[in-house]
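The chain that follows stands alone, in the form predicted on its own, written as structure tokens.
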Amino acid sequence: MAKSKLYGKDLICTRDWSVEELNMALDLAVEMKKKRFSKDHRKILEGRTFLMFFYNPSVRTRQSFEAAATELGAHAQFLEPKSMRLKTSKSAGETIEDAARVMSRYGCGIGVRILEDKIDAYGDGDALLVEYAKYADVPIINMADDRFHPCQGLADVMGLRQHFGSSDLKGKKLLQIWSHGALARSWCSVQESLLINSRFGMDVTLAYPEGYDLDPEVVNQVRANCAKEGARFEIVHDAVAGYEGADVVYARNWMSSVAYDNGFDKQAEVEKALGFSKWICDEEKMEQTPNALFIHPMPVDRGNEVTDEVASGPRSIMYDVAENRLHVQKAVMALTMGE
């Protein structure tokens, strides 16, 4: 396989890449869906190493990368911050700089993941992201931070063009709204979702309680995208309004905008979120929809953000979307780190 025109490139946000960079990964990432254990897929990355390095603890994460990287010929390997000596706020160690340059030598890419209470503000972990591409001589991926998580993103794309059956998205509604639940999650999944669904011009509801707005500079440029691509952007207050007419609801739960404002307290998010229990995406609220497809990028908290009856219901995608985050992971490594 020669060296594609994305070798080289980190992938912290699907904004960075073009509309054309994104549709080369996800074509390639069907391809290899079809053709799963060709014999020319596992000498992509023969030999090499990608690091995998946690701050948070992720299964289907760890998972779906340590399977992308055998099936490429590859050996992932993880690492933890408690098994590094690194430079913190209240620890002297090695610095981001040192860590990158040196995890540059060892491997072909690096994979990050860090999320919730591993920051002190919002923007720290995204922030990290970025000094590590700085210094890195090696493609950095993002597995996950608390902005953005683009390996999803391209997932829940690939699933929805596989089950609509065209890889035009034009024109369909998605409803990207909070459900109510007991594990205040990061923005990431969603900003990511809204990100990548608007520049392939679906028309986007953004619904969600009071005092759960999300980074206004993303919004604000989903709002461009869709104005881009002539497409609808709204923002609505209500738990049930948005589902008329949607295509696709990708109900999930998020923390608060002032998640951060007296230092992150994950109890006191999941006890407030808990107190809108009318934000659950059930059947009699999916029935408003023409047959629209749910999505999620899971662990779902059943009962909570989603019935059983929607979660596990014919129309639900989400372990497809799951399955997917292997395949688009795979495309991603073999176009940035393969040779």
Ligand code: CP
Contents of the next structure:
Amino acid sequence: MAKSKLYGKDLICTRDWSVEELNMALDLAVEMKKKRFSKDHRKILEGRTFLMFFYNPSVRTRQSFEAAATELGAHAQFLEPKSMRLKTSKSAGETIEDAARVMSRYGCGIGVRILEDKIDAYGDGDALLVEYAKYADVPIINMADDRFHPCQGLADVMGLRQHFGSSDLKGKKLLQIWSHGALARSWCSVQESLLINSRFGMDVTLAYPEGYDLDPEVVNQVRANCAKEGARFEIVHDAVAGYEGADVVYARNWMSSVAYDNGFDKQAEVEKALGFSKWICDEEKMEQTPNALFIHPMPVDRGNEVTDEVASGPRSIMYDVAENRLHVQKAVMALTMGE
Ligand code: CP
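Given the form predicted on its own above, what does the protein look like in the form predicted in complex with phosphoric acid mono(formamide)ester (CP)?
And the full complex, kicking off with our chain again.
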């Protein structure tokens, strides 16, 4: 594989890539899915190492990146803060500049995950990735930070295209709806979904109870994306109304807009969220749609975010999307790191 025009590029949010670049990754992911385990793919990163730095736990992201590295002929090395000696606000140690410059000499790329409970204020996690990108000579891949989750967004789009049987999502309605839940989720997956799907022309209804506003900068960008595409954008504070006419229901819990105000208190967030018991995606609500697909990035909080009937029902595509994480990450790694 010759170097692509994406060679060396970071992926911190899908909005940093043009629609053409996103389609390049999505098309390659589809091809790689069709020809899985091809010997040709194993040569793309043969003998190289992808460094994966996890501040937070993961099932899908770690396993799919490891599998992606294996299938591209590379090795994925798992790193945690305790395995390094990094400078933090509370302890002396190595700076990000030094870590990024040294890691660039070993790896073909660096993935980083840092979520809400490992930062002091909203945006700090994303800022850490931007700092890695500033100093690293190899691509920085966001494996989920407090603002964005680009690989999840790409896997979502790949799943929707697969199930609609068309790469054109224009005119389809996405209901991005808050769900009550016991996990106090970060905003990264929902913000990435809103950003990428609005660029592909979907009508967007964003539904949540008062007090659960997302990042206003992101929401303004989504509004602008919809306007540019001639698509509808609306915000409703109703647990049911948005289901009408929805082609896709993405029901997911996220933390409130004041979650970081006095330090992140997960228990307080969970207790507050569980009070909104009407905000669950169930069959009765799904019946108001014209047979919508159910989508979720997982891990799913069954019985709180969504009922078992919907999560395991015939219109749920969450396992396909989880599988797609592997294919889109292989494509992103091949395009940004393959020589
Ligand atoms: N969707 C997702 O990123 O899953 P993990 O947290 O298990 O990696």
